[in-house]
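This document opens with one chain alone, in structure tokens, the form predicted alone.
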Amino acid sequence: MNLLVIGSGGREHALVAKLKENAEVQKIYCIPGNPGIAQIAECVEIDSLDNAALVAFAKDHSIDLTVVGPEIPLSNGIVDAFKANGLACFGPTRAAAQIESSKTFAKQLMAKYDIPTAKFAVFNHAKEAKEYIQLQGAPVVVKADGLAAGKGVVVAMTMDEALAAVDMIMCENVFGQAGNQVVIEEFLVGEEASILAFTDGKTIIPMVAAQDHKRVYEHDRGPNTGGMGAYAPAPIITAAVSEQVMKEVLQPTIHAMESEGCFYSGCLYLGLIMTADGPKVIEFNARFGDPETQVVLPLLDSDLVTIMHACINGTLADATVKWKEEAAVCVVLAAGGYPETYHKGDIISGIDKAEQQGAYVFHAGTASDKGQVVTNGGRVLGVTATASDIRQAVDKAYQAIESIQFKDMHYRKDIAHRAISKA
């Protein structure tokens, strides 16, 4: 088999490792992929948003699975168009990614079908924006309606932080044409996780459960990022919690897509709040998540090609999908003055005494430069362990970072501390 993986991330990374363990798998291209999948799979540079190039690609090399990673290809119609030259496509077609592309979308989709979520209202306008805000109170969350690269969400504690949101949104228009629309949500307390989720449109089967660490520095301060790290399994979703958000959440989801006309086929993210009034849905995503991917597939203990052949065949309900009884931890190092300005092409050093100890380091944010492998993203690195139990994972993760450097590099020394407290 040849595959092809889209996208350039840690995400992609580690979807490239776990499909290249299929013993069919003879060759994995990646567009355009970074320095690290360049070790496993062979790079190409061809815009990802290009589809008649993407399908000639696939068609020229004959491409027997393609899998797609980020969320703008996938809202951009690549599996449409895929599937319209008879080709085999791992995700939701472009009418299915509004889940993600579009909050007003999921949101309206939840309060048709009953799926728990905030209390929320849809803005066309700042001033209309305002006066809700004004009249609701703080805290409350402010989103932009569109793909923000997952920093469109506010969480504003003050009422002063919340205005000055709407403005940051749809008045200064940090995140263009996707804030031209916001949500206003109801602050909800409560701890999160995550839920990825195979599915084929009708069957849904639910991945090992994830949290993430979205906030920059330790003790969950300063603001929210694209993901500090991560750790599977999540002790807070419970064999019971996990049979309720099936119940409540995934099947309904599943259902009520294909009842709007946006059959889902691929990878459903979940991400969840568990509040005193149980566990509700805070958003989607149309895939994988990240760095959530880097903890979860290390765990998988079934063949991965199979699983997503079985998603576009709708056969999933016939499929084997079994995990390690093990624990993941995954530690993002991140680049000085991320989330804000940071700086490219420092030289990093190190990752192959990493991996030596056992560790997976997924590149998230690299390039090549002269033959040297430097920095070109805020989030650089991302370094996972899996052991036998949170605590080992997270040391063994720990002791694999003593090994790199790049300058100014920073990380969270609190990976997993939820998830320690509760062992």
Ligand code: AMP
Second form
Amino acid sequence: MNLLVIGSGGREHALVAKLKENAEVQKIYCIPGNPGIAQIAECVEIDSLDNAALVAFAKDHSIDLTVVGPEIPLSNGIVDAFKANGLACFGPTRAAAQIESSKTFAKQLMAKYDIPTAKFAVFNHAKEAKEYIQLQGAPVVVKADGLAAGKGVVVAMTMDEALAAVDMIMCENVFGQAGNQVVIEEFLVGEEASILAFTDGKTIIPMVAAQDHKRVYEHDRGPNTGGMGAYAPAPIITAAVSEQVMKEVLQPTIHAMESEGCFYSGCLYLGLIMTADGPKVIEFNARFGDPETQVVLPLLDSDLVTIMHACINGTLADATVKWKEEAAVCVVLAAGGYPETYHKGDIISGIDKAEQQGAYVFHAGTASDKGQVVTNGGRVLGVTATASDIRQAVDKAYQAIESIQFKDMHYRKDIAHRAISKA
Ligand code: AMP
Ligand code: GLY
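For comparison with the form predicted alone, provide the form predicted in complex with this ligand.
Let's see the whole complex now, leading with the same chain.
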């Protein structure tokens, strides 16, 4: 079997590593990949938004399964193009990917089908959005409708911040067309969790729940980032909560998508906030999360290739999806200055040594330079460790990190602190 993975981050590195465990896999290609992925797959430079070129590549290389990491190729219709050519591609179609690519779509779907979420209103004009904010008062949440690389959400603690967010999104067009509409949302209070689920459009099977850490500094201080670490399982998602989420969110969402003519298959990512009134959806993503994937997939005790084929073929109800009775922790090593400006091109040492200690070192923002691995992004590496419980996984991950060095490297020392304090 030959496989193709689209993407270049830590999430895709974790996907490739897991897919490779299937003994029938001969070759994995990754477009465009990164230096870590290049050690276990062949990286190929093709524009991941050029659907015709990607289809041609898959045909030429007899690809049996394509897995799409990021949201942009999904909302660019990669799955539609592969399907039209009889190629198996894991992920939702362009229409179904709207659940992530349009917050208005997602919110209206939840309202129509009674899926618990924050109260909201949608606006096409800044003036009306601002009038509404003035009526609601702060704190309030302002969200650009479209894809904004995770930056289109402003949790405004004051009225001035909320009004400025509307100006930034709708008047200064910081996110381009993604800001033609805004969603103004009720501010919810509670602990967050991420639930990723496999689905073939009928059956939906949740993965172990995870929690990521979005703020750059310890104790959730500082600006939001793409994610400074994650852990799984998240103890806040007890068996009872999981059942409730299945009944109130996952199943209704899959049925709603089908009723709306947007049959959804692939991985559905649920961002939840555990309010006093129960779990509520803060966002859907149409793909695996990053860095959640780096802790969830190492815990999967079943064959990922088989599960993904079952999602594509509509046979997920017959598939085996088992989880190891272990815990996983991923700590992101970031470049000095991130999430503001940071330096690139610094030599990274000690990756091999960290791996010899039993950690997975997933590359996120790295490049190869004259035979050396160097920094090439804000989030550089994700170091994942698994162990029989969360405390041991934390110790193992931080111990492995001791071996890794690059100039001005920084990372959070408190990943998984919430789980540990509950243990
Ligand atoms: P999103 O990109 O929609 O996940 O939002 C990014 C972050 O903003 C979330 O992880 C939450 O921490 C926060 N957030 C989003 N919506 C709300 C809300 N309605 N109430 C409180 N916090 C929110
Ligand atoms: N970890 C959040 C995301 O992947 O969007």
